[in-house]
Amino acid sequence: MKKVIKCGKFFSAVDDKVLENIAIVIDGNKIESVGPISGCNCDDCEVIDLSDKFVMPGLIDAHLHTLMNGEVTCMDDMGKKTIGDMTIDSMKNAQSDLMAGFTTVRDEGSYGFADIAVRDAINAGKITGPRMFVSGIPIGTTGGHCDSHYNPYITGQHSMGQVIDSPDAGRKAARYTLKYGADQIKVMATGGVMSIGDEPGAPEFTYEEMKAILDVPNSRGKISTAHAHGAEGIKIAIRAGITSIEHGMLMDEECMDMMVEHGTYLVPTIIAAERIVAMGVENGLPAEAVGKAQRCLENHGKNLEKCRAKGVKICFGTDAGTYYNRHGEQTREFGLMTEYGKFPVAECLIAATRTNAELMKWGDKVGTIEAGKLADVVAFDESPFDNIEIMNHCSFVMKDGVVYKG
């Protein structure tokens, strides 16, 4: 039986317009048609009445980590939990994302390919969850953001990273990651906030190392993504052929111009640093980490305004799973985008739908409500154009034509 969704206010994400009294006709897991309710024949259809709601495409979070859920101990836990423990955690956190309206997520790095196991189980119908686009194990350097910084006499993997220190090793790590089913390659182009002993502004890879890594996904039609705060590391990644820059909190205007020239996407993840600054001191995070987060966040809003003015392609991502940034609650990023980057509401919504789908090369199936696309639809009790905070309270979730909430 076909389904018809009657929408009060309707945002397709094809453009920035909000329409009213629209009907979405769904056949199986795909959208058959979109048009005025007055012209829709609902005979022999299951009618879903959302005439008092704001209806839009399923949300996409382009940067999160399903194996963590904001715990202060999340990095230490990687040295204590089994792969089985973390796979179950990943599954439960992904399900929380779905209930918050995220019908698609991009996992930006996991441990032991737990993200791939969960993605495959969802795709096979063994468990419920959002559509997942995954990274497998990220690639970094000795002493860098994904190195474990554990006792030097402890061997083996203790954090979510493959550590390389040469072009050949980088090339092998990328091939290894794709061999076991990753959708993309994730690299740590600079130091980070919560890793001890490195600096967010410092580059990790040489150009030769970065180019060797990225030649692998680029030659196979895959995308790539770089954790990168500092300007030099961002520029190395762009020159080497990266698809998206994650965070980008210490970039300069040359970075922005290069991103426009190369068509590089930016995923700002404002909430990741904001949560550490807001919650870190009172909860006992190291002063070094809180200080790094403050430096990263200081000019992020001004830089995002410049990026918007220059035409950088900006996505929506939250780094959900990192400190005090829980799955299902990461929608706070919408409000932060309007505050820090002065994003209009329509730009926020398009970033979290159409632009993210284009980033992942999934624009032919998700990201907008159009005929032929997968039936991913979410709804809210108010319009975010009137109150952006309503994005924290998703009241209806449909993925692939199946209603999971509401």
Contents of the next structure:
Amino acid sequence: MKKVIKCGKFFSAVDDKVLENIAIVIDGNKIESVGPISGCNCDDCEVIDLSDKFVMPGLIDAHLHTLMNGEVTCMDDMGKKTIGDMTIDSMKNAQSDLMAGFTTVRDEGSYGFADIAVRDAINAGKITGPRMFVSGIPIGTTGGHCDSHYNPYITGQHSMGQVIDSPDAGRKAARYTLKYGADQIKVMATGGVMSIGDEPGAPEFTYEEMKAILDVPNSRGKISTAHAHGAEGIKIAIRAGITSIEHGMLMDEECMDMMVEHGTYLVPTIIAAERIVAMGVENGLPAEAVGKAQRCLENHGKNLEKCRAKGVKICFGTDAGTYYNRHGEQTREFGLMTEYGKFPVAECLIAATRTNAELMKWGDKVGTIEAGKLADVVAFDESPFDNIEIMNHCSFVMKDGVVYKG
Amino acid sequence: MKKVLFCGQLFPATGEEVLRDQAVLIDGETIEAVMPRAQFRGEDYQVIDLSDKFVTPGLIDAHVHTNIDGELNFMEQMISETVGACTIRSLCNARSDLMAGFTSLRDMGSYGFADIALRDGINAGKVVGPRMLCSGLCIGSTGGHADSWFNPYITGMHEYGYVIDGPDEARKAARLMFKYGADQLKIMATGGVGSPGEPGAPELSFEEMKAMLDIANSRGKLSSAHAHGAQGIKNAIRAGVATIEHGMLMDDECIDLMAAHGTYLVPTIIAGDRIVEYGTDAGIPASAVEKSARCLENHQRNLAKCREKGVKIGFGTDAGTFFNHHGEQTYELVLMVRYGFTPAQALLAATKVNAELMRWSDRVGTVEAGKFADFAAFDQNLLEHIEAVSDCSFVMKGGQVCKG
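For comparison with the form predicted alone, would you give the structure of this protein in the form predicted together with its partner chain?
Next comes the full complex, this chain leading.
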């Protein structure tokens, strides 16, 4: 039986307009047509009445980690939990994302391929959850952002990612990750906030290593993504052929120009640093992480404004899973985008829908409400154009034509 | 809010009687009281009306494998899939069991500790599923029922269980299972049907079993032995095992030993029956079909002797083995009746006796005040129509309705 959603306010994300009294006709898991309610002939359809709501495409979070959920102990947990434990946590966290309105998520790195197991189970209909686009295991260097910090006598697979130290090892790591079903390659181009003893400003790969890794996804039509704060690491990643820069909190103007020139996407993840600064050492966070997050956040707003002015393609991503940055609550990034970087509301919404879909090369499937796209639709009780914080209170979720909430 | 179940017919599993028109009062996750419905005066109770149903305690399956579901290629599947995929399969299978009326399971051996991850996820409320008592990895010997059959140049953890040879390795293996959260030990005392060995032959020495079982027994933990042949059964009992699984090639001395030691027997008739029933036509290896036929040959007669001699008989199905699908294993109750058990005996095995076997009788297995509010309900009186057990219409676990 077909369904028709009657939308009071309607934001298709095709452009920045808000329309009123629109009907979305859904056949199976696809959108059949979109048009004024008055002209909609769908007598046999099941009616879903959202005439008092603001309706938009299912949200997409282009940067999160389903295996963790903001625990202060999340780094230590990785060495203790079994892959089974992580799989269950990943599933639970992904379900929290779905209930918050994220019908699609890009997992930016897991452990033991738990992300891939969850993606496959969701796709097979074994469990419920969002559409997942996954990285498998991130790739980094010795002592880098995805290495562990156990003592040198501890062996085995205790680093979050694959640690490589040469172009050859990098190439193999990329092939290995794709072998086990990753949709993209995630690399750690610079140090990070939560990792101990590394420097967000400093690059962690040589250009040759980065190039060897990225040639693998690029030759296969796959995308790639770089955790990168410092300017030098960002530039190495862009020159080596990266698809998206994550965080990018210590960039310079040359980075911005290069991103524009290469069509590189930027995923700002403001919330990741903001949570760490806001919660601080008094809530059990390591002083090193708090210090680094403060430094990262300092010019982030200003840089984002410049990126917008220069026409960098900006996505929506949250790094949900990092300290105090919990799954299902990462919609706070919308408010933060209006605050840091002064994004107009429409730009925030388009980042989290159409732009993210394009980034993931899923623009033919999701990201806008148009005939032929998958029926991923969410709704809110108020218009975010009036109150951006309403994004934290998603009241309706449909994925693939199936209602999960509301 | 408190709940009350109005039960048309209630089999509390405290004995063989069926009570009519009962009210079971539930406070949170436990049973507050059981009384004739006419005496119920409570206010502010949410009423769940099962007055046209036959209500039993939540069923317990004391022998399942949540990580497999009757696939013919489970060995290949196990080595080609990640532990994550295995964990999700375990979750789906455990849910199928729950929906069939099984509110408690004893998992008799998994891979990658997926059973334990699932148990912990359920207990933490992260996922919905039955109560689980887990084994972690089964422990067996080289070439035995827990080993894999890959060529000698394949290395890594590709065995179904954990392979040991010698008491020292056995002791370490037992400690390792408990380290990673196992509730009990599962050991492979003899060959099996689905593996290349001989079910009649022992696969662990008495000394190996003793070394493992001493670990479990010294910690007050449960243990269980996959055991068909008589010698393996006797070795396991003498070494201190708590339960014998399958036991299909036992002799009279085994029966006497079980009675004398208070060892439980879990017959798993369905595991043999499914293989014989489906046969080589369905793609089951000829060796497994032949072994199953041999295992089933005297099983009924031996079970009758066990009952006569007072052996404690639990209910278990080996759900997950060839064509023995999760959610369909209530058929074991029908088979037990066909093999000479009364319906009440079969139901008691799947409730009260299994709770005792699992040392959980303080919390599950009967409908009594203080126990967890775990229930299954059926459309017909199972003492009159045991086949109706395949159609569970209501499931409650810990006071939460899971079905119906």
